[in-house]
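Below you'll find only one chain, the form predicted alone, shown as structure tokens.
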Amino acid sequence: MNKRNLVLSCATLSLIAITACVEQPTERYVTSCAFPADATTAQKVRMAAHVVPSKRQLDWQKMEYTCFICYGINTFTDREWGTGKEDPKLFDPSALDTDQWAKTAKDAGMKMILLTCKHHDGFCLWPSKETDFSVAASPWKGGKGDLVKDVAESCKKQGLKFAVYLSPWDMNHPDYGTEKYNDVFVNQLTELLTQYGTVDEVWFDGACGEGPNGKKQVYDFERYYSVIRKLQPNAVIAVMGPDVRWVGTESGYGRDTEWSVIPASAANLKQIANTSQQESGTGTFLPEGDKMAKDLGSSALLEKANGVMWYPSEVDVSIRPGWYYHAAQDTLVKTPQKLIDIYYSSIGKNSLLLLNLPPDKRGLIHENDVHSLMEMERILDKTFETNFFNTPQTNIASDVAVSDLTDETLVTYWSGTDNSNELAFTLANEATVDRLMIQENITEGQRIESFVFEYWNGSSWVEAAKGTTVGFKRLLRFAPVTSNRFRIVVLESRDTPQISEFGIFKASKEE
């Protein structure tokens, strides 16, 4: 295994003296970093390559897959937005079962559920003391029931991570306009941080609209992240928030080259340097450019960046075409191969996948979402049950163990060299394939910004296929190729590329 140690160029030690890391146990690597003034754009390329995930982010990219549930009074209404003006005792599930999206979830293949505990009409999924609106005025469990504290104990015996989501919008609620709302979604948001265990991610949305007295709210987001901070403190914050940020589309789809480390302004590395006291990377700040653009890191927007920080996307998508269960979309739900066309292209483009399954009025997941989810599971797990790469008799040409590439660890890797950023190795015997996987050793920084994956036909090397970065998970879909020579080519990277996992594989027919 060959973990060369980099030489730190006089740009880089600029940037250790002018940014803290409190995360990273050495200060070679940091979660942010502002550019000198007069640092040229090789020397922002190095330093953006030395930018890495917090222990937060890298738990968080780590789970790969998760699964929101957009569940409450717009299930039972029929719509897709509420107004606030609805009759609690519309919430009335005959059958709810929460370890039912639980297992399912977890059979699934996700590692997280995300709780719509309440959106923008307000309606309250837990007996919040701050509003009546809310569970405690339904019928549901004689007013008993707690629909946050059954989806947070099912998570735990399933062993899933548990989020969740609270909208600052609220259409009900009296104080909504003024600055005593903030109070009360402060309280609010003690209440879920407090009450039900451990919670891994909270998610913001940016909505803003008017309330009963028909004014808008100026969110106090600094205020809200400062209390998660403090109360759940290895709780992402997304999508509105310093953490995670939102891909751009609710398509499923992720962009072709996505980029962890993205340029921040001016203003958001201040508020980052200003509470690196306490913790690096809080970054108590709001999102600000267009997370839409095609380019979001690339060494062209580097050149005029001010600094750069660690910000990983995520796609965000339904099961159905809506969000919330429409008995009208029971014969729409996404078929498996669609599902697997938005795994390829969101895991598989260095994104987490948050896929959304939306619980009829039973309070059941239904069964036309999980057979399709189901399917997609069975038939990924077919593709991948063979990584062709991943024998003893495999022979690499370079000083890296197969193992080293194959058991599931970042900081075990394949290092390029001054002479070489070349992977190849040979197969006891040939092997048909058209599935690849690689992953980047993003603890020490997302580095590799273009490669090739080519075969031996006999007489010369030929592309199978290319790619641009790579980041915690990139896959590759291609023309079947058979051949026992194999190589990767890194052919840009912003520092010695790091290869930490690899595989090819052959898929399977169903896809």
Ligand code: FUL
The other form holds:
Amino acid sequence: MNKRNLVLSCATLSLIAITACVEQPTERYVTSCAFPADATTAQKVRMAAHVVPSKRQLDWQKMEYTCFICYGINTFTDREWGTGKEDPKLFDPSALDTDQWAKTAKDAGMKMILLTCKHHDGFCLWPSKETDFSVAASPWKGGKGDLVKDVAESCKKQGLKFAVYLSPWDMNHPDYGTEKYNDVFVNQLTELLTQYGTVDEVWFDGACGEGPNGKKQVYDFERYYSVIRKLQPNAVIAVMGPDVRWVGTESGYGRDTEWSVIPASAANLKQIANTSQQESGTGTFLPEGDKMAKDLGSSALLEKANGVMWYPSEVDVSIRPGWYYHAAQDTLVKTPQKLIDIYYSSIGKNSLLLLNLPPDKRGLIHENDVHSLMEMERILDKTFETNFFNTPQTNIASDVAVSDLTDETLVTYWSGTDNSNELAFTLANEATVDRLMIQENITEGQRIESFVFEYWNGSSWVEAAKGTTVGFKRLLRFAPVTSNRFRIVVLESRDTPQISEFGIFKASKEE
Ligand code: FUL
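Form predicted alone done, so how does the form predicted in complex with the named molecule look?
And the full complex, kicking off with our chain again.
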């Protein structure tokens, strides 16, 4: 391995206040750093290559695929955004079964459920002491129900992680728009983080509007964060938070070039709020591509930056046109093929996929949604069943074993050298392939800027596919090629490239 002696010695730093990094003679990694005032672009790029995820960010990233459940008073009023003036008696599911939700998520391959414990209307799915506008005032279970508890328990049974969405915007609470509401919000957060076991993610929506008194709230985010860090230190804080970044669109399609290390200024909260999902007063979707700057972390942007942080992307999208269930959309559930396209365009582009499955008025995930989801999983299982690289006979022209690159761990990897950034191998038999999977060892930073995948046609190397960033995972689709010799060439890298996992596959015809 090409060891260089750069060290970025910074303490783990808060979101906005970041201190300077100093180069020192051993290798260490940090989750964020400020650039020295006189740093050259080349130095900044090298420093960015040594910024790594925190443990909680890495655990989160490894889940890849998670489930969003948007459920609440809107389900019963057939709306996307409520008003805060609804009659809580409307919340009356006839056959609610959170085990069906968790089993569906588990069977689909998802690793966590994120529940809308309170949406913008303010209706709470648990009997919060801070309001009467909750399940306690509904006929469901005679007002004795606690949906947050039910979901947390169903997750536990299925071995899924559990996460809470708590809308800072509250259209119902009389204190909203005053400093007192920050206490209310902290108390609600405390209820959620102390009564239901481990919480792995807290999701704060960017939507923010007026409350019942016509005032907008000034949120005390720093206070909310410290409550979360204290009560659930392993939970990531997403979207309006420092650990996980909203990709910038609700279409399901991430960027071709997705850096998890981005200039710290782009993570500034005010900026997140300005570029968040807030202006659609009716709750309709933002147009595809909106807020999707093509480039968040390129060298050209680093040149102007004062510092960088690890801030990975999450792609949130609904299986239906809306976030909430509407019977009129039963025929508009995304097809398995559309979901597969989203899979390649989110998980396959260095992002985590948060797919929304909104339960219906019965309190069940609708049959059409379950069907699409299970088909998606079945077809993808077929595609990724045979990794043609993974045979004992595969001969790699580098100092690495096939098992190192197929053991599903990041810390065993192929590493480039000063002389070569090429991973070439020969298979015992010819294979026809049209899918490529690469994972970078992000525990030592995201480094690869561009690469090409080639096959040997008997007389020369021919390009099959090429890509830019890799990060935690990159999947490429390309026209089928047949050969027994292939190679990956890393064309540009911020430091020695390290590939942890590798695969080549032939797609199922059903994709
Ligand atoms: C958006 C909200 O307006 C939607 O209602 C939903 O909660 C979605 C996840 O985020 O900003």
